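The form predicted alone is given below as one chain in structure tokens.
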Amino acid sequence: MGEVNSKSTAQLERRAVVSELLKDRGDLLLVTGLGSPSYDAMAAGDNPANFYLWGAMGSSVTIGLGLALAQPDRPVMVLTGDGELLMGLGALATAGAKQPGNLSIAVLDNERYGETGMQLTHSAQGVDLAGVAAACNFSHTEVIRDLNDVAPFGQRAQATDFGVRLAQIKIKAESPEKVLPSRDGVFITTRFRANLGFATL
């Protein structure tokens, strides 16, 4: 069992990380986890290829996995937090079993449940999310603590034949000002479907 670390040494700022991840994103499809990851993506620039998840905590990976399987020629990234991922941890096993070559998962790990009062998550107690993904047969996993390592992961996320991959990105426990995307689920879904080329009525 790993040593318990209830005080993160991470120094990365979440908005800087997300800006690097989404820079020069090409035709990347983005699914954002509940709460702060959605605000971070919106702060980096709204995009019709963004699917903001306002509810269904713990479902971002399963939604991203389904999208990756349905759109194998488009790169798909799930941008989520450690708390949201822990809520649906079994999704990593399903992603590892299905092995879509176009799916990337970026976990913004501040070791906190940011939407409910900044309580410590299991990653603050030594749970290794990248290690869990590796055990689930992911093609590539890493823990990122340096901003210079973020952009290379973002570039790999644009591939459709790299294999399923996950980066656990250690960020500060901070609460920047919320930049809210639309809360209109019909609008978000219709716009996203139009970006995929589906007819909308």
Contents of the next structure:
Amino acid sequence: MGEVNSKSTAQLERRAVVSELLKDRGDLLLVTGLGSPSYDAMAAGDNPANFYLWGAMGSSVTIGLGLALAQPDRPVMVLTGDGELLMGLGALATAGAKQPGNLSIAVLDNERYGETGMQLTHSAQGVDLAGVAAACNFSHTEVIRDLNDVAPFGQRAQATDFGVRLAQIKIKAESPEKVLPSRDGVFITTRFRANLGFATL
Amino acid sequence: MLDDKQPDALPDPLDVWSDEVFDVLLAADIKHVVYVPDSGHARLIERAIAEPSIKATVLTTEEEGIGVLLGAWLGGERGVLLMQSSGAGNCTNTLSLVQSCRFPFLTLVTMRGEWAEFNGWQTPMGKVTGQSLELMDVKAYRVEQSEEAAEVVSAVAESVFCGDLAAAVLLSQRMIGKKEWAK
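After the form predicted alone, can we look at the form predicted together with the partner chain?
Once more the chain from above appears, this time first in line as the rest of the complex follows.
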């Protein structure tokens, strides 16, 4: 990777972060944003309660919102990156207005578009993602820079009556080996629904 | 009661077909009404918000609704997206979810830019609303007469939720425009 101009001093490794985040996931339902967050979730262990997004960039939060509304007794987490979140930033307003009690968003923020050549995102240029979430009426927002703070957010995400939570987790700009989940959207969808006891169509 | 009109007042035509369509949505087991407001959808939105069995979600932009409906489907529930014709253009890439994940997608679209339109800025998208949806494999049906609205929505909903079709019902500006666009 070439040198890029950023003031970020983040040292957290994304795979370690996701492993901590999901280690006691219980009956958590997980929606991952396209790109590295999907590979990270897959590296932590495939699970029928994972929905991996491969396209429609900007949709992870809205998918998580719809799922949270339909499954109010299950904790729902969206695991995405700063670039994917930025493409659907209005969804933070939609989630904040709707306020499901069981939705958490974990943003792996490397301040880069990691899939396309590590170009800097808005997050590297003064835009405060956790601040946007706070302004959108989220019940809890935090910026995580210490690995010890990751598992507590995972536990916080277990509550189903807490409103919408967001953690902006500052990670290194690195590209670990890709661990690819299935790219078959029908399979991922059908498996997810079957795991909840629903028919295919 | 939602209807605060005097008992002897004639019902608003928009309220009549909207109430019929709302009953169809309830009968189709719709649990989510996601919307970007339009005055042609005003009654449906009002009914959705007032109905305990429905989760009504206001969106900042129409494509958000496709994500919410996919999420709801993953969680075992059906929904419908209400939007204006201009919003169809915002949806194009996100509609790839409908094909990639093969989930039942139903949208009701109130038309602008096609009949006695006074704002030309609505016309470019209004001319291609159906085509833009069909580009993404969402079949577009039209309703021209308010008496047909409930029947068409009912038939299309059955094709969507039972027949593996992604579909839009375009509600013509001629039909909804009687009240709304005069001034």
